[in-house]
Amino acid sequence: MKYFRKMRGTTKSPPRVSLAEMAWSWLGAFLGILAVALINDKFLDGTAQVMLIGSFGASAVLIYGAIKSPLAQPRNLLGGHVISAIIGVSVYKLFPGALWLAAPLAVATAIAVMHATRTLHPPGGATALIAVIGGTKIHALGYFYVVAPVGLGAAIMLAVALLVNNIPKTRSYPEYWV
């Protein structure tokens, strides 16, 4: 019974954020994803290259909407994505015909290595998974996937986060770099 009681939670829901906080989060997320999407659309359309990956949406939630979270800091954003991309590509190359094994192995290993390197960034799990299930366009990139879209895209979103999150006097980003 004690086991199931733990599932009730231990604290109350967090308070609602202000309208201004919502607006700054919205603006940052819009501009960050816009920057990456425009590069994808204007420079890479019709090529085998891709710049916009799903895990960036989750990163936007953290670096624009939860800027004080340890999971949203630059070390975690960049390190988590890059480490997870390397792991995802490596696992796919080792087990290209075994999606059932490669997918969980990539995500679980990415989590463990992010923990070990103090770069835990939840969207990194998706970055590793995308390397495995991303299809021919992603697979064709090989280890270049680590550089672009992952590294470059995360760096662009970080630049936008630094600019937007420091405009209002009530916000300051980052909490730390390393």
Second form
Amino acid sequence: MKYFRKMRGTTKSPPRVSLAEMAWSWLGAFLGILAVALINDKFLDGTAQVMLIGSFGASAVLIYGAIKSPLAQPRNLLGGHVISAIIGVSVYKLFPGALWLAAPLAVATAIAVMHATRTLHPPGGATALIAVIGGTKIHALGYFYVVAPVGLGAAIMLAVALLVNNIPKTRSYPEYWV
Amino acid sequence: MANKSPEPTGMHSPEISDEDIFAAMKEIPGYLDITPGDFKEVYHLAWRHARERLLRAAKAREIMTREVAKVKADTPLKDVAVLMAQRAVSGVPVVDDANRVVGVISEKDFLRSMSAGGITSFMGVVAQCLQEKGCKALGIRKGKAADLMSTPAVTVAEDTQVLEIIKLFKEKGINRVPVLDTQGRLSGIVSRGDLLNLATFRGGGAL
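Could you present the same protein in the form predicted together with the partner chain, rather than the form predicted on its own shown above?
Every component of the complex follows; first up is the chain already shown.
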């Protein structure tokens, strides 16, 4: 049956990247997350504000590890995070007492709207989910969650990506801005 | 890939293997966010678009042969045959004194006149000759181009699109078409060979 045959796959996995590529991916990710983590721990410790959220780890994979991917471009990074954050906060505010409903609704809607706006960025799904299940500290931020940690954090990571990804001759970032 | 017709033969994209794509991807530094299978699909579709764009954009003027072997209406068929043999062409336009095309004479016209029952293939004529102990070619010895030529000639303008010419070949069952300038004078000829060169991107230098 064709339906089950499709589950076997049709092609093979892309090749392994070079050691240099792995090293540059490591360095970019280290510096990018470091920048955000430092702000989080040195300046915001003890305040109500947070800077480091889980979805930035996923963004790091893309913008330092798969820099040619459309999913990793600035439009997608910033657009995907900001749009998903707005959706996540809104959905939480609509169903604050039903996280089992708000969680899937936020993620699914984020994906659809990122598609519609050509800003698909997988970590956006996590950003929307965190707005719902991130706990009291996140909930207390309200729509400011969209500005910080989400917007500001993504912007800092983008700056690091621009600085680091363009150092080696074999790398160039971004592929496009808009 | 979906079948799309009408499509001239010999124009499919060169077969490319997953290994070719894998090797190419290895040459590009950095992680490419695409599987070899997806790339292959993109490649085949892009090839088809490129080919259609070239066929659509190309005009008769750009692919025609300018050094046309041609004859006059009163050229003896003997000389027509000699010319066609020398130039290794299967048909020539027949022009008047002002270089306007009045007809086309081809191998098919010769074959038809050399056989009974409208046979238009070389082997058909050979078979008849062998069966009947004699060749009817001698019967047209005294003839002139005007006696055998097909009229009216199917012609195209210099800016006729190649895609239109392909359709014309299929519809009319012809293998060449004279190209006329704006004054209606013969300026070139497009043969199946010219189309083949374009279809395989030879001669155009695109590949």
